[in-house]
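Just one chain is shown here, as structure tokens, and it is the form predicted alone.
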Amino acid sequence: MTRVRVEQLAVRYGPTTVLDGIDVEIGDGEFFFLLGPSGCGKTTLLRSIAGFIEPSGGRILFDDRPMHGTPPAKRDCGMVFQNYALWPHLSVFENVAFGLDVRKVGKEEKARRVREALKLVKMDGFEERPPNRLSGGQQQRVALARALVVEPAVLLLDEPLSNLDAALRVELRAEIRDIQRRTRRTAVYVTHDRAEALALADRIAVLKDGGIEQLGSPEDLYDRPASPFVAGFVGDANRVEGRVAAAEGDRFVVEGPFGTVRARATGGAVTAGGAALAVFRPERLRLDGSGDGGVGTLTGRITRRTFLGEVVQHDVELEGGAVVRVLSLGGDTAHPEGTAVRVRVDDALVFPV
């Protein structure tokens, strides 16, 4: 296992900064994630770890060993890449004992790690298979082994499972973490797909423009983000502004168009008196028939209802014109659109604007 820690990382391509100041630390054996929108600098993040891209500025450290100058096939890292990358003349037992044949190992104990990796990823009984008669999670699948059969210090994933149907991501996700789990490898995952990184990081680091916006366990990242854009990345929110009336203890009390609510205060200084952010999780408002509410119950009317399969997604049109989606439980058929209704808010959110 390794730790890998990244101290000021710059990368500029001219007049373009991709990333800026980046400083992180990733633990012996964690599952770490990069989650973030297209064009954040996390895939750069990582090719920089890996060694193909050479910063600008900062460094990058296994075990406390700089890596500066180190080529990428000196830095023990197993790279899963997004679009396979498998040679297409070779078998599935070339395929993955490639980075074995280019370490010199030996015929007897190169058979062996193959098919103990091959075995790792249930692909064991496929190595004489070209590429081109495996379907692209049995690809992928054979790209993890290619990985792992090094035995690397270091795994790195480059959004994996973007090539997937959603089905089949699901079911590989978890295989993928239970890997990592029994590997305990030092494991750096890139994705903008935040149901992955909720359900498989230890950590996750939410990158904006080139730098660290919040680094942080899941539960952390969802409860107590610290900007309205780590609550909207990390799931849905909907948001509405309004101004703070007034603090009570650890919740203040947001009064707007929309009504009023009490919420929590997770980033930002919130004063009284300022304009504010109020935020909701759609899973944490609740239809409660038609009629006037106080603090904590919005009115308004069903706009559209979505039937979802296990949820129904209503979008509600608040008095002052904000519109809010509210999750309910699948055969809610209570509240048709048009229904006037009122929405009690179990938890919300308040930024500074």
Second form
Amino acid sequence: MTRVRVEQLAVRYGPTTVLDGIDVEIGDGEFFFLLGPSGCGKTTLLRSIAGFIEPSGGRILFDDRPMHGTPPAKRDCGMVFQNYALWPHLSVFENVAFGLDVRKVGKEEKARRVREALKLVKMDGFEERPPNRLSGGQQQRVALARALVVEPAVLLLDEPLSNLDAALRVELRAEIRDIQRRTRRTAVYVTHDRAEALALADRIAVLKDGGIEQLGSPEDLYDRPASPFVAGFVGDANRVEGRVAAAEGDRFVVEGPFGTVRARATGGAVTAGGAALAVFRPERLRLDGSGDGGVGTLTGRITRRTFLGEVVQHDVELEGGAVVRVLSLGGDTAHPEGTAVRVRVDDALVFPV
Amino acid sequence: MRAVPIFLLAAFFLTFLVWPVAHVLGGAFLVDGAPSLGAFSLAFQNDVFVRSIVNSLVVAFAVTFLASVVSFPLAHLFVHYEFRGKGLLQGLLLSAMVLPPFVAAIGIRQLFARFGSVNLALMELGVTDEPIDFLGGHPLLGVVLMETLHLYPILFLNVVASLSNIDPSLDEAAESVGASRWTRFRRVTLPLVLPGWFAGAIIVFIFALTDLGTPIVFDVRDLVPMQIFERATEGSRDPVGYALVVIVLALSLVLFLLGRRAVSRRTGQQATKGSVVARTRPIPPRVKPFLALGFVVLVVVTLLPHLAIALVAFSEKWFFSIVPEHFSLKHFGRVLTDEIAYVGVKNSLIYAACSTAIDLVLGVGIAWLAVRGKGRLGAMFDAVAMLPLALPGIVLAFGYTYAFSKTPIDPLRDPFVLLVFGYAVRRLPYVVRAADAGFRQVPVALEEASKNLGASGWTTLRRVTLPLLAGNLLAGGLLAFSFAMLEVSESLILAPTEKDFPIAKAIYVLLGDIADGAQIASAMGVIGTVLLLYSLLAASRLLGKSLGELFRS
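Given the form predicted alone, corresponding form predicted in complex with its partner chain:
To see the whole picture, the full complex is given below, headed by that same chain.
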């Protein structure tokens, strides 16, 4: 259907730069995510694609057609807004049918397509309701149907789930993924919720300060983050500071007051002897009562134990004062606060400081 | 494509706002083509003028003060307490607003004249032998009371709007750190309400300063509006008249800008809007009797002019009796058969309809530019469109009379264009505000969603924006229409010939008719009042509490 290419895109308001040097190519039928903290420019990028913002520099192309100067109405993007943006004076049916009216679709076909779209989002039977008599989740389903019914070239979703409660978010998330898989529509989804991005995305662009920090599959970002920021934004990450003691091929030995670990370099130029940041994920650590000591084994004392049901979280104060977090599966709970422990670090990352 | 409407807007303001004002300034500051302050020094040497200015200021201050004294406690009760008859109170206030002081004065004259009902009743009861000269003795007092009665609802609406805009959690936060009720009022509530009160007080002050209707019926000549009226109608281009107009204009404008600043400083404080619901309490039983008494007094005082007008309108005739001896509906019939009355009603309907249509088109355009447009242009037009709030009708009418004389739209030849545009200019702020509020209530995302689905700008306007604005536009239009129907200053000054008379001029001329003029005039007043009351009720239902915010600087 449609590929979206963004080339050297920049958006500036007076002296403030919101986006700069954005290069992305979104494939046909791809479910693409823009992930980042608030203020990183992700919504601005989405709105530039929709045509609500005219970029200050660079180009946006749908297939090979440059979109510059094309008003939103002519871009054929279906958008789902954060606050749903359902028209309060129109019924559910009329809301969904609006785009078909604009496209002058005949009465019978219109009724059929609206019915199908509402069925797709499990909102059939609500046709005559006014939007304000629906719950938040229902409103968002209707908003999704309204965007999908016109069979847009590109589906744009602007934090569609952020106004919903946690349980509903997870439920709708799965449905949105199924619908996207089924319709194979090119879709761009903006969120600051890493769980949404990891669970749904084909590829994710992590944005920071108006630029793309890293672009890749969820697994790429999680296992091979290009920077400590990405490592911390797509998952929980312990960070300890030290020095690169030795290089062994693509592996490095990092030592510091906390002890010594072996680590992979996934971004930045790491050199032996330089200051370094070792990063490791809480669920990739193991608490060992005994252990053999040496490289990869750190010693410390449990300062806090938090029972979370399926997992238990231990905060361990290492030698030298750094505190790391360790997640263990629920059965592994025999470590009261105050106990001295060893922490096995099987997988760590190293970044230059 | 966008240049044409913007050009038309600019042309409208330049022709019907800037040019007449410029003409007035020129007349006041130029003597034989050279800049001079001569007109002003002449004005200040003239005893009648100085007395008029002092009197008008006294009236305006007194009205503002009295109106504040009445509205603060009323608004407090209304917002924070639960009691029966709230709706009645609101209706009462609106009915005070809708009776033009100009018409009300007819009724008051009937009650308080030397041989009016009150004197006759007092003599009947043996309280006094000689009739008391209520109106002649203190002419300014009558004007002050009439105008206060008419204007205090504007202040009330403003204070209510401010009070109910205050997030209750602000008060609760103060309570939680142990502030007493009085401290909370003084340190939290009052500072938050004052800007809103001030903005309303400025409007009341300007209205009272420049109201022509009340003094003309009471025949109090030593007031600024009367002096301007005489100079505008006698056709002498006296520089002193220009100077007086400029003084009024400058005063109004300065006050208006002060009021604006007071309100704009406040923005940003209302960050937690949205689910703002003030707590209401029941009234403590021990103060109930006092409040009930207060209400009765308020109701009687407020409705006295209405009652008087109705009595006059429904009386067969009414001379030298406490209440009319015979009642009849014939004067209502005469509204349609009497030449002057009929023409007045017909003309006003046409003038008001045309001016309202102009206001709606311009108002939507300006509000759209201001809220949705990019750049400064919208804010600029918005500011200009608000200026007529500070532009008294007498000033505009005076400007029109002389600025357009000997042009194709000379009011002496055919006042149609000037009356319609004059009404339109002065009611435009209400429509712009109503439309502005509407645009702000409609999230941009609703319009974006429409464009996103492929709708053109025009389709979006027609199918999404306008239906969502309909309530606000209806309210703004209703207000513009009814105020235009009962407009006084421009109507009295700009329509010299009988076939062009609007309602106000017809009423004024009928009052001079010794036979049954007063009755027909009162019947017209009753009809007009009912019309206005209905419009305001509808508007307040459509706008909710933001009605109060229409009447501020």
